[in-house]
Structures are given as structure tokens and as C-alpha cells.
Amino acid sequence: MRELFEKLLKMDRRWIFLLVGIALMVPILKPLKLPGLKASTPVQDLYTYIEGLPEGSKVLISFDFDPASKPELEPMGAAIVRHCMRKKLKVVAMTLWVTGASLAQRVVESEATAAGAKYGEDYVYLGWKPGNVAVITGMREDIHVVFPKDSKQTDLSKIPMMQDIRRLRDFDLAFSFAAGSPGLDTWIAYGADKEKVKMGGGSTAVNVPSMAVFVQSGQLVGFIGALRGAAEYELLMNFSGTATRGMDGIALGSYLVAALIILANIGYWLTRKPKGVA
């Protein structure tokens, strides 16, 4: 037992990143699907709220991120993209973020293809405009001007779906998964509490702790934390996406680097030299 402990404390440490590197990518390739993730409250409240709207109703989502935060923001997009489509809800895409615009476009043309939603019917992706502020405060009055077009360049004058949404009042639900500013507090500033439009959405880790105020004061029907809280999502959805994988290779691979702590500490109290001993 000691020979093999010593073998093991001087094992070349790149067969450890082997062995984390394995951990990470296994759940990837393959769902494992781990026990222990159950939806936390406000990721349950904003599922319930969607369940709970009509078929037809009007949803719009921004993707307010970039590619640095692609991976913990674009699997809560599309869980909630996915949700609408299979509600039959009719959605509106856009960003505030230039360097999100073909990322958004991606993850909506992904899951309406999916799903077997029809452009200008179902949904429509509006696209970047630059203004931040200006854009939100514009589309308070009239969405039309702000967005002569959609990304495809077709007037949304002769976009069946738009003839009925002029204005953000329009909306029954917006959302914002947002990576910053301009983001998800941005959005509620200058456009859902001024206009009493219902408000949803998701931020990265680092983000939660300020947009917990605004579950608390009620501004968000519910919230969608990080890749744990998209994981959760996809938990309530009933479907193993990018998220859940994730939050599978978090956890096998932190199973993993505690296993190995164990063992070393283990290996160091067999194999030590008594005091005195040379």
C-alpha cells in the first residue's frame, strides 16, 4: 500500500490533466444527467409564467451578450427560444450588443428550424441598431421606425407578424440575457417599467447578485442564473442541452479533483518519514 502511494505522489501531473480533461469532455459527448439539480424559484416562476400565456401571445427577446460570454448565456436563450416555439408564441428577436447580432440569429434560427416555425409568422429577428438607450425609449413609441427593417432587409410594414406590434406595450413578455450594459437593467429602466410590459431574463454568474434586487422588488417575472440556472430550465423542459452537460462536467470533474485531494493527503500521512528519520 505504501509503494503504491508513493508511485501515485509522483505521478507526472499531466496524466492528472488528462484525467480532468476526460472528466470535462465525457458529459459533453454524452449526457449523464447527475442527480442533485433541481430548479431553484425564480427559474420555476418564470417557466410557470410562460406556461401560463395563450397561444399567440407576443414575446420579445434580447440577446444582450457577446462571445466571452456565449457559453453561459446562449443555452438560457435558447431554452426560453425553444419554450415560446413549443407554446406557439410569437417572437421578436433582437440585440443591444453588435457583437451579439449573429449569435442571436443563430440561436433563433436553430430552434424555430427545429421546431418548424415560419419566418414573418412565427417569429422574426430584427437585428442590431445602435443607440442602447435610444433604441429601448424608440421602440416605446413606435418599433417600425426604429427598425425600418428586419435583418433579412424586408420592411416590417409588409411583415405579417409586425402589422400587429408597433409599440412595446405590444408585448405580453420581454426578456434580456444580458452579459452587461446596456443588459437586463437597462430594459426595465427605459422600457418595461414605464411601459407595464412583464419582464424576464438571465445574466452571467457575476451578474446575479446585482439583478437579485429585481426579483425581490417583483420588476422580473423570474430570472435564469448562469449555467446553473439554465441547466434548470432545461431540467423543467424536460430536455439535456449545452447547459446540463455543463453543469455535468462541472460536477465530475470537481468530483474528481476532490478524489485526487483525499488521496494525496492519504499518500503524504503513509509515506512520511518519522521525525528524526533521514
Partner chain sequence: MLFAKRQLPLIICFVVGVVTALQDFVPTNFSQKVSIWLSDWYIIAAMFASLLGFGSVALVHSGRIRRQMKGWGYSVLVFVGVVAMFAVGVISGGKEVSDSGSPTPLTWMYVYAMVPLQATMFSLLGFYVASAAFRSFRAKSLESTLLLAAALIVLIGNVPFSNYLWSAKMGLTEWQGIKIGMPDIVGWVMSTPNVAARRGVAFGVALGAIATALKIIFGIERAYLGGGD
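Having seen the form predicted alone, please provide the structure of the form predicted in complex with the partner chain.
What comes next is one chain alone, with no partners or other molecules.
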């Protein structure tokens, strides 16, 4: 037994790579549709908040991520845009991450097309500007100066719905879907807290532990944590999107890693040399 574990602990890591690959590939080949998904409080809070907004409320959505985090953040971004359009809210989308500019545009356009929303009246995509905090600070004073044109190069002054959206505080709710900084915390510190704008958002799994402080403090009205959070939101919205389908893979993968940790520790305790012996 001891020798077996000694061998196991020393195995080539490429075997673990293979196991990870298999665990994630199985649900792709054959979806398991594991049950048990339930909305957590921060996700439910966000959903309830949007449900409570009257028709025509103005919402800002900043897609602060790049292709590296697309699988995690695109589904929640799409679910929120879908929810806003279903509730007939006015959506203004943008990004602080240059390499995410086309990504954000695609999400907004595809959801808008599906909802039959009209560009310039129901939604607008402003695109990207460099400067991170300067963009947010500028938007506090005048969005039309920071973004003189939208991403289609149309003057903002010629876009109907932008006539009564001039500054950050004109929004009833602001979102950031963030893969890091600049992101949710930047929006909170430099924008929302200053202008007393309600803020919601979501982040990649890696950032969930850091963003938890803003959920607990109430600086966020609600929060979507990673792919699981997105799947919860899809559940509340009554549709099964990429996040829901991805949960099986995450499930098998997480169980695999948990099993590996437990196995490695059993091995460690069995093969441990008594104290004093080098």
C-alpha cells in the first residue's frame, strides 16, 4: 500500500492533465444534466432589483474583460442584457478593456437582435476608451465628452436615447462584469460610490473572494459569481444557456481535484517518515 502511494505521489503530472481533460470532456460528449442548482442570495438580489426597475430605466453595462475570461463572463453579461431587454430598460454598453471591445459588441448585438430591440432607442454600444479611471471620472461629469461617438462612429448627440443620458448619475443601475482591474472595484470606488449610483456586477471565479467584501458591505445591490452564478441567473430567467451547460464539466472537474487533494493527503500520511528520520 505504502509503495503504491509512493509511486502515485511521484507520477508524471501529464497523467493528471489527462484526467482533467477526460473529466471535462465527458459531459461535452454526453451531457449529464446534474440536478441541484439553486440561486444564491447575491444572484437572487440582483435579479429582484432588476425586476423592480420600472420600464425605461437607464442601465449602464461595462464589459470589463477580454477573450481570456470570455467563457466565464460572457454568459452572465448575456443573461443580464437579456433581462434588461425583457424588462424594456434602456441599455448603454461599453468596455474598459481594449481587447474585449469586439466581444462586448457581439454580446449586446446578439441579445438585442433576439429581443427585437432598436439601436439608438433601446440600446447603445459606446465601445472603448483608454485611461481606465479617467474614463469613469470623465463619465461622472459628461459622457458625451468622453465618448463623442459610439462604436459605429455616430455622434452621441444624434442618438435619441443619449439625449437625457449625460452623466453617470443619470443611470438607475450600473454594472461591471470584470475579469480584474479596471473592473468592479474601480467602478465602485471611482464611480458608483461618488455619484450614489446603484451598482451590480459579476466577476470571474478568481476574483470572487476579493469581491465578496463589496457584497457584504452592501456596496453592490447584487453579484454574480463566475460561471456558477451565471447558471443561477439563467435558472431565474428560465432558460438554459452556456453557463448551465457548463456546470456538468465544472462539477466533474471540481470533484476530481477534491479527490486528488484527498488522495494526496492520504498518501502523505501513509508514506510520511517518522519525526527525526531524514
